[in-house]
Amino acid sequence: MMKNNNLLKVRNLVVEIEGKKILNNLCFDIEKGEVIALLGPNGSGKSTLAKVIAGDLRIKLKQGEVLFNEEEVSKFSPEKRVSAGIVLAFQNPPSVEGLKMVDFIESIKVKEGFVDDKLIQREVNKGFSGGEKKISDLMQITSLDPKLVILDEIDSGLDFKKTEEVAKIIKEYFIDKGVAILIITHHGEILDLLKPTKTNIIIDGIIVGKDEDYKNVLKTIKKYDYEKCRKCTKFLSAE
């Protein structure tokens, strides 16, 4: 019998916000342990898709379903989805005043060596740089034993050195351990560090193309920009 590697299936997803269609009959798959990239211009529906998968209660589905490990999870609360193994890394993690990182680390039993001594003596995310917040968020996620981690613009606002540091953590603590990753990014520079197995382009709420070589996608975007991707013959039409 052929082994079923399907982890996430998004089928015929339609989302409207204030009368505007943000996701338009979108279909999307992720297999177990797969590293998928999703690129698109601002307002294309990238973050909305991430929030739908993670269970943001502010976003209502007009149509479609979300299957995780063959179970329909569209009605699951965010907490129940986390328990099932779906975790979203915040683009802008919140601060927690009065709680030191060292106490937080002990409470969630994160592995030693993840952060430096100076970072763990500070209050959670308070006064952290953008990169420190991203590292703090990833540290918290490791305690949840995720099956799918959604990285929504994890590289946004980071310089190359900090992006390298974040990518190293993602690879060591998730990718190398077989956790599926969805990398949502606008510019795509982090893809050189994480090397996704498949890259998708989303425009106007539709997956308009995909390629197994992320470099083809980045070259095409650089040459033609996103708005011409619909007509680009380098990509197969989305299923």
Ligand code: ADP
The other form holds:
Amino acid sequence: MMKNNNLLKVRNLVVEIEGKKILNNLCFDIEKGEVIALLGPNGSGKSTLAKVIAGDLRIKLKQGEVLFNEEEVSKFSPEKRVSAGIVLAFQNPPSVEGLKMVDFIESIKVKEGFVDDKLIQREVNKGFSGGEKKISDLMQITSLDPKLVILDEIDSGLDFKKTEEVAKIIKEYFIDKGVAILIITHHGEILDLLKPTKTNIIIDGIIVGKDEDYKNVLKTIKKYDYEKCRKCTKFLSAE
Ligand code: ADP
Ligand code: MG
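Given the form predicted alone above, what does the protein look like in the form predicted together with adenosine-5'-diphosphate (ADP)?
Below, the chain from earlier opens the complete complex, with every other chain and molecule after it.
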């Protein structure tokens, strides 16, 4: 019997906000342990898709299904999705009064010397820089034992060193442990570091193309803009 590797199956999603179709019959799959990139212009629906998968119930589905491990989860609360294994890394994690980073670190056994010593003695997210917040967020996520982590522009506002640090955590704690990753980004740097095996292009709320070579996609976008990805013959057609 063939092994079923399917983790997430998003089927025919339609989301309308104020009469405008934000997701337009969108289909999207992720296999177990897969590292997938999602690229698309501003306003194309990337964050909306991320939120629908993670269970932001403020976004009403007009149509469609979200299957996770064969189970229909589109009515699940965000908490229930986290227990199922779906986690969205938020861009502005809240600070936690009185709880020190070191408390988390102990619970998740972050390797010695891996994370900045000074950082772990501080209260969670209090006065953290953008990069420190993201690192602390990722470390908290490791304790949730996820099966799919969605990273919505985790690299935005990070310098190259911090991007490297963040990528190292993602690689060691998620990718190397078989956790699937959905990377939403505008930049090649994080893709060079995480090496997605598939890249999906979203325009106007629909996946218009897929490619196994993210460098191809980046090159096309840089040279011609996202629109060209609709026609590029190197792309596998979206189903
Ligand atoms: P992306 O992450 O690809 O930049 P988003 O998913 O954030 O795009 O947004 C897609 C479109 O939906 C945009 O045109 C945005 O203005 C619109 N949109 C998203 N959320 C809302 C909202 N709460 N109210 C009105 N429009 C929204
Ligand atoms: Mg966005």
